[in-house]
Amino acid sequence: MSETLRLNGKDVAIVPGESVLELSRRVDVEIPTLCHDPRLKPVGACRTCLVEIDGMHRLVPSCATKAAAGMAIDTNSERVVRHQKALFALYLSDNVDAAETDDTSAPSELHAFASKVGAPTTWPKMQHKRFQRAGDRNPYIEYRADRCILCARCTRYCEEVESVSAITLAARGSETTIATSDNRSLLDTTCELCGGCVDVCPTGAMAEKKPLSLSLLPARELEKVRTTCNYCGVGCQMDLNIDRMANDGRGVVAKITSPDAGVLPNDGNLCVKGRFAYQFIDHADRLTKPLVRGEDGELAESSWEDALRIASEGLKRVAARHGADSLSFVSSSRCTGEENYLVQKLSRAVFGTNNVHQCAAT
């Protein structure tokens, strides 16, 4: 029989090793958190996930507290709610107004949670002292210090997931900021420009440069479409963020984001190509229809049905004249594993030859 604890007055079974935060999320009890990411070690830095546990003198961080049998936990007691309102009000006093977060960067988790808990928005604003890397010539990532809350999700991700440590917390006290070694451009550091820091940032302090340069109006809501990255055969999942009003109503990909952690096979991570190299989608030189060489020797647009028929007939003629082993099939490393499987099936089962290769040799 599994052990249980009391969560907001209800008995809940415990999964060995899980934290109070993980347990709460498993049973759909929301606890606000700004510094937590399931891929990172819990640090309890933001203090937004504090809960009240009977017998403990102070509120404790749910992300860093292991669930134990017999605990009586309250996530929305009067004490917890009072703490949340005061804490988020302090965060807001050192951050941009909600209206300034309405752009093409990620939505501000800070302002969303502050609204949910009913945090006061009238507290006096403090002038932040964090410096930023003005004029960083890297083409992808922008750091906006006025939105930073020093949750360190970006620096921890860079160290714990990417093992790169290109960015770090620098300076002390109210001047603490996100910096690089000698405040150099990311291009002059160990940064791989994977954009993971942009993905994990809860406030939009780490942002992607290209969407910001588009200056999309707040009314231009971006539609997310889940797809598979085609830069290699791993099959990483990613979300196309599409502005349906752009390109004369045909839509344009404004940016690419990664799914939540836990979505396989990439667990919410992307490389520099997957996250930033999407300009080919609307490039003027991109082929969008098959080309077939006519009797005049020139390539002309064709339908997919005709192109596939002509290719099939040509392959069958060669096999009939010279044998199946006169054919060979080469698949792209940009195809998924499933697509590469189909190519080898076509080669071996349909045409009867083992002359099949994939350029990544996977």
Second form
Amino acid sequence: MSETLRLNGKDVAIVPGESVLELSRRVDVEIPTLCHDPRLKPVGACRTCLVEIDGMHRLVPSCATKAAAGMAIDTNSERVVRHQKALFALYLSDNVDAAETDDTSAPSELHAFASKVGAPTTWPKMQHKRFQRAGDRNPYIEYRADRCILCARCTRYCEEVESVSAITLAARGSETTIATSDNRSLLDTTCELCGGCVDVCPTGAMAEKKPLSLSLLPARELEKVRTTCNYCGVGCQMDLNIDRMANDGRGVVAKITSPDAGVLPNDGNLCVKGRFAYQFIDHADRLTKPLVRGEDGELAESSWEDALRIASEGLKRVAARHGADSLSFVSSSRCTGEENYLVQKLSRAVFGTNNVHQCAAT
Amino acid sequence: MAAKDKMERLLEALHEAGGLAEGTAAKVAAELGVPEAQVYGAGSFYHLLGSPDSRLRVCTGLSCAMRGGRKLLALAEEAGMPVSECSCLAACDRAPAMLRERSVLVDVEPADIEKADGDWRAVQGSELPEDWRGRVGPDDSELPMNLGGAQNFTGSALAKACEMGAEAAIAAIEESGLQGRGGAGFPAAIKWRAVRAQASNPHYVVLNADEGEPGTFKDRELMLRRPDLVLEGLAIAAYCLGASDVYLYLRGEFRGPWSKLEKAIEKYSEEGALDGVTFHLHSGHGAYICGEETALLEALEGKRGMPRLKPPFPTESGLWGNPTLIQNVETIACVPSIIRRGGAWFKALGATEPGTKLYSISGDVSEPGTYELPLGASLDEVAAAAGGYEGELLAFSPGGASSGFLPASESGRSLDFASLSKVGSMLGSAGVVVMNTKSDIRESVREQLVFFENESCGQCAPCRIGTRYLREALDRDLQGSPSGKSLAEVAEVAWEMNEGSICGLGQAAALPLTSALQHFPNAFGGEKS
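Same protein, the form predicted together with its partner chain this time rather than the form predicted on its own?
In what comes next, the whole complex appears, and the chain from above leads the way.
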């Protein structure tokens, strides 16, 4: 029989090794979090997930507390609720208004949770002291200090998941901020511009530079369409964020976001190409039909059937005249493992040459 | 070099490179093979590294502010010197104090600034930085720490502890009732037993000499006068816990105590009295929070000094994840006498709680200094030891900024752990600051709030935002907010800081304001004053 604990007065079976937060979410008891990400070591820094546990003098961070048999946990006691309201009121007084977050690249988790816990919004606004480096010339990522809550999801992600460590918590106290070494441009650091910092940020402090004006809708109203990245064979899952009415009704991909952590194979991670290089989708120069060079030397649109026929005839002609080893097959780095298998099959079995290579292999 | 040794060297390497100037983080990162951003992030946390030593810093701690610190600041600015304010320098008995590079200058007078003729490096205090000491009580061999007594390098207490055996020595500590003197008052013997019982090895002993609580300078004085006791106490702890490496973490401004400890280590080494223990001296770089024990461990490991979540406690997982005993300088300095004279003897010395206590007293008394008195002495008694009050008593802070303020009517209350917590205050580090009726309580509260705002590590929101929130609210009150409601949310913010903060800094940081509002309500409220 599995061990149990009491959560808000109900018995719940424990899955060995899970935290109080994981257990609560598993049984649909909501606890606000800001610094939590399942891919990162819990730090308990944002303090939003504090709960009351019988026999413990202080409120404890549910993200960093292991569920244990016999615990009696309260996630919405008077004390916890009072704490949540006051904490979020402090966050709000130190941040931008909810209305201003419409221009950020993702809906603000801070403002959503603050409204959910019923935090007062009337406390006076404070003067923030967080330094923001100016004029970072990288094309994709910007840091907006006025929205930052120092949850350090971005810096921990950069270190723990990507092993890149391009950004860090810097200074201390009221002046704590997110920085690069010597406040250099991300281009002059170890940054690979994967944009994971933008993706994990709960407030839009780490934001995509490209304005969302491409789309007419705020980020939270964009439609998400899951697809597979076609830049390489890994098969990363990603979400196209679409505004169907933009672009005179033709629709537009306003940006790309990663699915939640846990979605495989990429666990919510993307690389610079997958996340930022999507402008080709609507680009005027994009090829949408095969082109075949005619007798006159000019490229002309054709059908797939026709193009494949011409290519296979050409290959067979060369093989017949000069032998199979006069051919060489090089597959694209965008091919999957299965496609690469087929290319070498075509080369070795169909044409009978071992001249086959994959362009990402060198 | 092992990864652990590289990290241990990180902050020192940055200091040697001149602090965080352009390119130094890259240099240190290359030398140690650590990510550059990590070096930069760590360095920028520490004020003595983040804004390197090329300037004067004027202490604006409460005692220094009361003795003209802000006037010195203004004079230095007028003279065109590079100057900024800084947190308490643990020289409150020799106020006002300044920091020149890493040397603490004491009893500085306006004339000292004028004489320097615009050259900040030429500013001198009343004595050479390496020579000055504070005032203490008379030599009395019946006192466990006896600051006025002669040093003793025979190592006889360690020899006796070895003879008794570790269990018996810890039993003596337990019998003495010795409570941690850093602020929390946690029974020392429980920590010793907890580390000794850990199966994993090695075990470490760490000395917390990052004394920075405003109004407190007793550890400084102990290290200046009795480094022999400090080192022997550490050696006894190491023996009892099966540790051989002892780390001493001194705040970066403690150049005087550092050299006294270095000399004492040398002397012991000549005598061969503490063989088997290796002492590792580590310098802090300007961060009050590193007096919090887990933040101190982070600093020793070359990181930003942000407190860890507890549990696990350091006794189980401390330095480099190993079982670690961390003790305050004063706690450890009581150990040799307890071993020599017995736990019962020490316990009986107290007035309301076991043992004697070093009270640092400054502000409006005739002879500010460090006085060893029975634990539980009242303010009146401590002030009498310090030559009596100057002027008419208005208020006092019994145990550093974190203890808030108490009114004159509490001057007969025992200054111990239990009786001060009953009135919502605490003994803390027993850094007593006395204010007479010429003081402005609101200005004093502001100095303390500014201190916490600057020294919060910034990791958790209740403290990082709350400290600034309170200071801004008080500023509105000082400016005479027309609505008269500038302090409306203070009670709720203070409640949240106490409930929600990770460590003791944030949990206590609202006390200067809330205690003053409780005891001096008429001083606040905008136009009322």
